[in-house]
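Below you'll find only one chain, the form predicted alone, shown as structure tokens.
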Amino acid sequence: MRRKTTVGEVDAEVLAYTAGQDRVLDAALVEADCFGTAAHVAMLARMPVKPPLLTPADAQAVVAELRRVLADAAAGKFKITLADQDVHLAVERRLTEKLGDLGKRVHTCRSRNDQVAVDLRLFAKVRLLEAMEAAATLARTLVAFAKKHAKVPMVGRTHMQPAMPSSVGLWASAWAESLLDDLALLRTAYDLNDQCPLGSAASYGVPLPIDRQLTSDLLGFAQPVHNVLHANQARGKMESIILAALGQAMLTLSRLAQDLILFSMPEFGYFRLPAEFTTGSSIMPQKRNPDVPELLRAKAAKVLAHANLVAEIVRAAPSGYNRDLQETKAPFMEGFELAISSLRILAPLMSKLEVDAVALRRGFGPEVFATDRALELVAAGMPFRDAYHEVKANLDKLAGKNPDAALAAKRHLGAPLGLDFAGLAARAKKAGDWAVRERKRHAARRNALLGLKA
């Protein structure tokens, strides 16, 4: 049996197979598709050809119908059917149903290839800014937690074994600084994504005088992707870059989650997870399970796997568009959801995390002070290797050392009592403020082009 679609008749089984999940996934792209279409028709209406492809009044009529599409989508009334295959043809069908021949003109000088490419970049813009806001908020929360507990001694560990005197402030602010590095990587991914592929059509341009700079400006991109073939070939690779950046943030969160699980165990008792972030057992009444950090570890693995999956899908693709790219959409979208939800849930958890200073001090055995003692001998004139062996042979003489005194001696840059909490907090605030401004700028562009109220 064959099914009629906007782009011709297709075998029903082939249609279902090739449409895949797009009918469901593309619901997240309705706004981006309408935004991109509004820019495209505005450009067509200004194209210097006679007779004009679209008049300014035509463009206004299309934009008015796009607003109605958005309203219907928000109300759950805009449906993407199997015959539509995707959001692009669903919107075109709607425009044709309501506007007749005018709706049929909208796709002039455009392919679904550059349409989906611009939709995904617009979608990624919004979601990257959400991720960056959430990461900045979490970083600031970690810095505040670190500053509050700056002088609480904590055993520093290597190989999970007691190593040297440290502090809760050092531990917590280390994760904050890691997130700040992750934010820098997310910003790089954002800048690479902030280029408009629209107007590249099927990858080879069109024989009409379109204005790609205009559509880029209307959509608020920093610039167009220059080469029309690269504009479409960057799809898949761009998604893998973004997922890899999100994956680095998830690496930070996953290792933090692992520490929270370990150090909240009764055998350590350093921290107590907020009750609302734990769950019970169906059989054991006493249980308070660390399900949130446990799930976070698994979600981190999925984001990292999605980055690799997308890269593998495009790894052997020849030049030009290939349908393989369709399979990158689901892991791309899920990767955002996993990362943003994880970043958001850890901030309130960390703000309510309880610190048991007594348990932390109890963790200090004499051996934790071995390196500090060796360096004291060095300061008195003994060569380091001799001091090393001297202390190693007399570990039993280290009993009674004071962890507070050990911390007080570590005041150089970045050491437990040399931490620049204000500087770290300022970096996090700057990143978060930039993301907020950029999100507002993007919303203003969208609202102006589509005639939406702020």
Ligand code: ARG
Second form
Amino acid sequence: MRRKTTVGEVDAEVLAYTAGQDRVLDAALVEADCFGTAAHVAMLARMPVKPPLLTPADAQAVVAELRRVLADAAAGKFKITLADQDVHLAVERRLTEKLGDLGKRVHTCRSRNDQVAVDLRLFAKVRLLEAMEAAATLARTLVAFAKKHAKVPMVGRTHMQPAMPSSVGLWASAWAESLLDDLALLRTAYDLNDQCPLGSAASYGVPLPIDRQLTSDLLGFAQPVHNVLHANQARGKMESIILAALGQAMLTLSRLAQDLILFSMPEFGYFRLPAEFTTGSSIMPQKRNPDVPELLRAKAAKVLAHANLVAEIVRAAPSGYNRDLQETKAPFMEGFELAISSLRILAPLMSKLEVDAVALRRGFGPEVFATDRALELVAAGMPFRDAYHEVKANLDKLAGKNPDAALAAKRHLGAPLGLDFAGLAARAKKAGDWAVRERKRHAARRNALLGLKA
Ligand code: ARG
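Next up, the form predicted together with the named molecule, please; the one we just looked at was the form predicted alone.
Complete assembly follows, chain above in first position.
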């Protein structure tokens, strides 16, 4: 059976197969598609050709209709039909229904390939900034938690076995610093994404004097992607770069989650998860399960797998646009959702996490002080290896020392009592403030171009 689409007739099953999930997923791209289209028509209206492709009044009429599309979308009234296949043709159909021939001119010098590429970059900008804001907030929460419990002793472990005296402050701020590294990766991903592919068309440019710099500026990108073929091929690669950066943040969160699960077990009792972050059991009345950190572990696995999935989809793609790219959209969007929700849920959990200093101190067996004892002998003049063997031979004689005194002796840079909480907090604040400013700048660009009120 043949079915009519917005751009010709297609076999019904082929249409369903090729449109895939686009009709649903593209709902998240309506805003970006309208933003990109507004920049495109503004550029077309300024193109030095005679007769002009679009007059400034035409461009204004298109933008006014795009505003109505956005309003309809916000009210859940903008529909992407199967015949449209995706958001791009749905918007074009709507513009043509309302504006006639003018609507049919909008796609001049543009392909759905560069259109979806620019949509996804605009979408990614907003979501990356949300992720960065959430990561910075979580990093600050972790630093505050670390500072509050800076001097609470905690057994430091290697191989999960008791190793050396440590502190809750060291443990918590380690995750904060890991997130600062992740923020640097996210920022790099943001900067790479901040290049405009619009005007690359099907992958090879167009034989008319379009102004790619202008559309890039109107959309608030740092610059256009230079090479039009690269502009198209970077789709998929960009998604995998972004997902990889999100995956690193999830890696940090997943390991923190694992520690939370472990150390809040009754056998440890170091931490107590806030009641509202635990769930009960349908059969066992006493249960307070750590479902949030458990799901965090699983969601981290998914984001990391999505980064790999997207890279795999494009790995063997030949040059130019290939429809394979469409399949990267779902893991890309889901990766953002998983990462952002995870970053957001941990901050309130951490700020309400209870610390049981008594249980933490109880964890200190005498063996935790073995290395400190050896270094004490070293300080008195014994070569380290001799001191090591001396202590090893007399492990049973190790007296339980005071964990507070052990911590007090560790004052060098980055050690339990040498932590620069203010420096870490300042770095987190800087990253978060930047993301907020950039989000506002982006929203202002969009509002100016579409004539929307702030
Ligand atoms: N929905 C399509 C995608 O995500 C848009 C581009 C279609 N381009 C094409 N040449 N069929 O890739």
